[in-house]
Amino acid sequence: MITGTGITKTFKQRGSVLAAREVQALRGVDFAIPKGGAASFIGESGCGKTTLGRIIAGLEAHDGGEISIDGTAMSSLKPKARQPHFRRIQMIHQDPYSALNPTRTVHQTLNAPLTLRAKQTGRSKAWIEERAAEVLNLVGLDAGSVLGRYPHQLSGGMRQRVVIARALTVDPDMLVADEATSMIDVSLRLGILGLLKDLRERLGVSVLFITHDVATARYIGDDGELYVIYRGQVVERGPVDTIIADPVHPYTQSLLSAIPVLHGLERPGDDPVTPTETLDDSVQDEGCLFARRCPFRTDACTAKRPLLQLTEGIPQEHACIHPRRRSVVAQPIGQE
């Protein structure tokens, strides 16, 4: 449905002496999300995954590269002509409370986009009410008991379901879920994840899940692709289960080795991959972006930056000069 080629994004920040400083959020990212498919972006905070999600949803402009929706290059269209394309891609934000207007009831929240659609398509007011109830039922909420409530009268899980319902009012072809369960009680997270998976199966919508949690990424898109992002670059890409079972890039191994497991269930293999240096953004890296934190680095790693590539015998793409499939050993709980 949507593809991206060489997407770059740079932000300008001001330091303590008001000197402009550029921060590269994205460094030539490629991606492809099929119709009805699923993809997950994972990485630590500040890696650029949310920025990439906002660019895909049309909420942020990118500096370079090309985004195409159904084969149409967005750069070939004027801003107004792009709006119908990006309207098909709706974003579900991390905080369900701040994503909703606290002075509007659920009915008013859903009524606004539905009224606009009714005017564009010549629908009646009765259709607006019917559609509002329908989208609430789709997300597992009872319209009769929810429509008259304000956000503060709903639980965190219910608020997130209302946010999803609002996204469904425009019949999107794709949902971009940015850490959609991180601010919800743990006991309610599985319900939201199950809802997104159910919507994908029932409505055929594509789902892009942005997270730092490998387990949720696997649950949402067990048949989709996983994009591991580090400092604005995709360092590993491939089927979710393949990457989790046999990570190639040291950064992916670092993420997976940080997951605690029960004592006695560890997998045999190498020692856990852990960061060895504190990241200093003031230093410009000519080679691999992860080299200063990688325990497997060599002089070749700092000479030239590797790009995504396929290596014989390794099913997933990776950006590593010395790829080696390593079984990640998670640190047992309560063990040194």
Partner chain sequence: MSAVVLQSTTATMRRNFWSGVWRVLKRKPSRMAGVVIIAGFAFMGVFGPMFFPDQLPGNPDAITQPPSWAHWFGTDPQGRDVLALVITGSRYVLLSAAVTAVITIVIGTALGLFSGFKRGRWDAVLMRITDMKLTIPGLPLLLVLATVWKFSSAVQMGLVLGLLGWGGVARAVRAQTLSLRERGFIEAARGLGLPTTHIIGKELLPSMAPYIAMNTLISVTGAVYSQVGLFFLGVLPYESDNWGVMLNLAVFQAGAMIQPYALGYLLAPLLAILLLTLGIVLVVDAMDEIFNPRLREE
Second form
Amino acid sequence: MITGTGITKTFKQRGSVLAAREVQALRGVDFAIPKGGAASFIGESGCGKTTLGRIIAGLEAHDGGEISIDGTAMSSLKPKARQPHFRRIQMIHQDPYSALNPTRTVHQTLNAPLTLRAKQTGRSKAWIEERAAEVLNLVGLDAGSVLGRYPHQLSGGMRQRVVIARALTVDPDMLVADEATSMIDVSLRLGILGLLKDLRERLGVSVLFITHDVATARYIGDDGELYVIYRGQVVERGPVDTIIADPVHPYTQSLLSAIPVLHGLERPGDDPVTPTETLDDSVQDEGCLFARRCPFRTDACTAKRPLLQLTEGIPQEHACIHPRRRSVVAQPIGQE
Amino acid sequence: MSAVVLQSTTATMRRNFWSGVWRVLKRKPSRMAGVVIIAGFAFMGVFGPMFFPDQLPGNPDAITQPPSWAHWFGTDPQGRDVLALVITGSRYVLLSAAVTAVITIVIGTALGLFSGFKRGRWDAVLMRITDMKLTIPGLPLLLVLATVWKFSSAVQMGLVLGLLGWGGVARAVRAQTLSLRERGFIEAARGLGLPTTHIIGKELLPSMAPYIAMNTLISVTGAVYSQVGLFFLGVLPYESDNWGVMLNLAVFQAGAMIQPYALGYLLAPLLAILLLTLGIVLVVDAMDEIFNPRLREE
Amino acid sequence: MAQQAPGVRIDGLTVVYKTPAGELPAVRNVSLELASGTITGVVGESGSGKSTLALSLLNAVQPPGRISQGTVQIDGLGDVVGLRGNDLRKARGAHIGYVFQAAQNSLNPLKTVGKQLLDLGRSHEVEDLPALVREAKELLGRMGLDGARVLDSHQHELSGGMRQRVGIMLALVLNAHLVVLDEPTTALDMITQANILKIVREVHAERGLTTLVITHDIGVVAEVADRLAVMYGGRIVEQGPTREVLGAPSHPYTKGLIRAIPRLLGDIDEAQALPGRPPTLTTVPKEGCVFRERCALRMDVCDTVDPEAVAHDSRIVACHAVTVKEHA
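Mind sharing the form predicted together with its partner chain? What's above is the form predicted alone.
The next block holds the full complex; its first chain is the one shown before.
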């Protein structure tokens, strides 16, 4: 439904007395998210996954590369003409509290986009009310008890559902959830994840899930594609379960190894990878971006930056010149 | 769900808002006192002078009398009852304060919102204008203006003070707009395709209401002092009957600082000004809670 | 001053907060023992009272909250609830090291780390300040940082992981042997989190500490703690050795919580969110079991009688259904 090729984005950092520092947030990223599909971007904070998500949702402009929505290249359209296309992609923010206007009730919040829609499509006021109830129903909330409430009167999970309901009022084709469960209590996260999966199945909406918690990425659908992003570059890409079971790039392996093991319920993975710690933040121009922290690096790694390439035999791509499958993930006890 | 539900929800919300306001005011007795004071002054300004004839009767036998049972604050050099003077003189002050408030809100909010929302060049230009305006010393400018303009009408005074006083509100509103525009719900509103007028009117403004209210009330207080000060300094003619004029006459003609008889004449307008300021300050305390649903509902 | 890692006994602790609806308990009748030299993890969601519990160890509950009942006995200090003024101030820092939630944000942005360290030393009347600085540098080095450079830096020059380590260093530098870490890895990415947890384990072992970790993340506790206590609605519903509690949870909340964690492997349909939502200060039921609204094993007695904490070997569980089953 939406594809991007060679997306680059540079931020100029102000705040330095001398020249403004340039930060390359994205270095030539390719992605493709099919209609009704699921994709996840994982990586540490600052790796560019949020920036990419915002570019996809049309909230930020990219500097280089091309984005196409349903086959139409965005660069061929004038900025105003692009808006209706990006409107089909709605963003779900991380913090449900700041994503809702605290001075407006749920009813008022939903009313605004619905009224606009009604005007555009010539519907009546009654339709607005029905649709509001419908949309709340879709996210598992009872319209009667929630419409008159202010955001502070709802729990975090309910607020997030209202945010999703609001996004649904414009009949989007894709939802971009940026750390949408990070600020919600653990026991309620699956509710939101299940809701996203449910919306995919019921409405055919694609979901892009951005997170640092890899496990959550599975729950929006096991047909999802995982993109592992490091410092603005996609270092591994493939089906979620394949990458979790057989990661090939050392960074992916480090990320998966770092996930806490629930001792007593799980045992540690066979071959965990720990990156060497470095507090040096600078970026070299050439060579693999991860080389400095990579425990398996060789001289060849610092010479040229590896590009994404196919792994033998499976639909998985990686960007490493010494790829090796390792089983790093914690295994459940008693089940093998 | 039907249109009936929609209407009842809006009506219920309006009702809830006002009952919420009542609750907020009841929480601290000082706020109720502030409301009573302001209501009292409003009543005084609108209806007060109606109780008195246009030209207050002066009793030549009772010039500059100290406070007594007959005249609670004594009389002025023309034998007129001071309390009556305060009441009739209130209309000018309060009317011009009201005009100042309106102008300050309208110009300050409009500029601040536009500046903060558009950013970039518009912001830079508008803020430089605001800065220049803020650096213009208000009082000396008023003094200069007073030589050519007599401000006989309260509306004129209010207009000028308003045009001089919107800077503070503009800056505060701009700061709020800048910080709010990055919030999730504003971004979401844009992503949903909601028109800019809606975003500014329905999303930004309600969130900024307490700041606008507070800043306006504070600039009104400043305006009251400015005009009273101008009249006190005697730069403006005594055609208009107001508190500043009374202060001027009390000090410079009735010699209130030297002898005790005219004390009532001096104190009455002073007390009126102080009481009005007090009322405003007490009510400002409630502003934040009134406009923030979370604090209001508690 | 060589100290033994102190043991801690919290007995019947109740902390209440004043609200328009009266005094409501954030922590109710909590009894917990931290054995000398162990790491205990307290897990709870929002509204569970875990942060209030941690503050009580320092007797640092601020108004409108207060400790209304119970004792907190710390070896070498006595009952912390009874300490006041200077004694209390000395106890904090010298005996008890506290690493605040988001320690990353509780450093003074205007002063260098080194200056804040000296402030700390002076306020605790440390005579040998150079020795304190040496100790700090050593601790930072132990945690993988360049001590001298960090001490010369301001807060904004350090990354999140570095700031967290500074927070840990400040908690340990006065040679406290009881350390409380409140949400030590929130806002840190996975790899940094793993590093910090490793440091916590190693420093705990090397310096012979008694450690308490407060968190909402069961994974953190699983990696670090010997003993796990689960809090819900101001009560401890289950506690025991970490592996045992995770491997075979008894309390329905613990079971539900573990089942609600997204997992990397296994069938995604096996995981289930807990129905309902966690209680807040005002919605916690005053009588009966705090968890009954979301419990699949709810019985009539749960509505009226607060379940007592019953010990089964090294496990303590407060649940009517579990007690009934054990006796059956």
